[in-house]
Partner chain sequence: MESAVSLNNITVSYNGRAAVSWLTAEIPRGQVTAVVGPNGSGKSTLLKAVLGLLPLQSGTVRVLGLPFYRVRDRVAYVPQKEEVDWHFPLLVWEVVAMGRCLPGSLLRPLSFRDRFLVKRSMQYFGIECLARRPIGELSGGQKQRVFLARAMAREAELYLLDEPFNGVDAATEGIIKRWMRELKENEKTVIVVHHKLNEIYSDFDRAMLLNCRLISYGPVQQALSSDTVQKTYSESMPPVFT
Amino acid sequence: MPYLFELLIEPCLNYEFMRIALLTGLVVGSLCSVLSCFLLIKRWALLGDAISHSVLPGVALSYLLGLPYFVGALFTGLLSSLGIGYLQQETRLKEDASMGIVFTGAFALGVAIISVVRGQVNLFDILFGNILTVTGEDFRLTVVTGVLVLLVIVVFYRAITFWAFDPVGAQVSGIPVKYLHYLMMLMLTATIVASLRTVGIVMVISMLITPGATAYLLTYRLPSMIWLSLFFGNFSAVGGLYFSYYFDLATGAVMVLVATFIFILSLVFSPSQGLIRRMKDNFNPSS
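In the form predicted alone, let's see this chain only.
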């Protein structure tokens, strides 16, 4: 135990970048985990994927113009969110087609810009993240974003929950579902942008889905699902950080691998929905 304690404490005691990375990982893990529960209920996994890829041209333009990456990423992310929402609600296009058009177009634009300014942009960090390079300014930005998003969820929790489970019933009850739709897109965009430096564009979608999906296999109640998702998301962030530090691996990728491993355990051993339980039920149909 003392040796394990030393392994956990030593990096944070000796290196400031590890302390910042650890705190940032906890914020991002919490933010993504809470939002992942609502995305899973709303079946918006593809939307998170679309917006996460749509911020690439904004990040590239920010580097090109010498602006903070957050500015360009948030602008193009919000623009893409509005574009997807408009196509969904104002045209005959289905949800998947609207997302696919905006996602591929924006991502292609980002790749084209990066190909022009290749020497100024680290594409690997943008796509896969590097929490070990997070600065104090990045951390403060992440904290502010996290507090605002979580505060909105707490304030509008009942309305968002009603709308997520029953959008038609919510509309009939007088809840402004159209505004909730765009509010959720705004929160999703802000979360993705806040997570860029930590897990990157490609990996953030996993952190927005896997913790909630893991919790979904273990409980039937939303509050319990949120708390379980919080635990799994933070464990994945912190565990991925330490694994990447000691084994010199890509941090964002390791965080996702830890989250995926926990999901596989849940898939196999879940008391009510796990593979082992289903095998037992198949062998004992009368039970």
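Okay, that is the form predicted alone; can I get the form predicted together with the partner chain now?
There are no partners or other molecules in what follows, just the one chain.
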């Protein structure tokens, strides 16, 4: 036991970057996992995918223009979420096609810009993140975003739940569904931008889907789903960080792998929906 304790504490005592990385991992883990529950029940999981890819041209442009990266990222992220909403509502295209068109277009634009400014931007770091290079400024940005998003979710909890469950009923009841829709999109984009340095824009998709989905298999209640998701998200973030530190692996990828591993565990062992339970039910149809 003391050995395990040393294993966990030592890197943080010795290295400043490890302390920042751990704290950022906790904030990003919490933020993404809480939001993932709402994305899952609202069936917006793929919107997270689309927006995170659309952030790339913004990051590239910011480097070109010498702006802080989150300004451009937020801008193109919001622009594409509005574009998806427009295509979906004003044309015959459905959500899936609208998202596919917008995010691949934006992503391609980002890659094209980065191929021009090669050398100044590390594409690999943007795509997969590098939590070990997170600066104090990045950390403050993440914390501010995290606190704001979680605050909004707490304040609007009842309205968001009603809207996600029964959008028509919510609108009739007087919940301003349109504003809520844009507010959620804004929060999603902000979360993706805040997680960019840590897990990268490809891996953040996983952090925005997997913890919530894992928890969804284990419980029937939204509050317990959120708490479970929080635990899984943070465990994946911190576990992934230590794994990558000791085995010298890409941090974002290991975080995602840990999250996926937990998901597989809950898929197999979930008391109500797990594979084991299903096999038992199949063998014994009378129960």
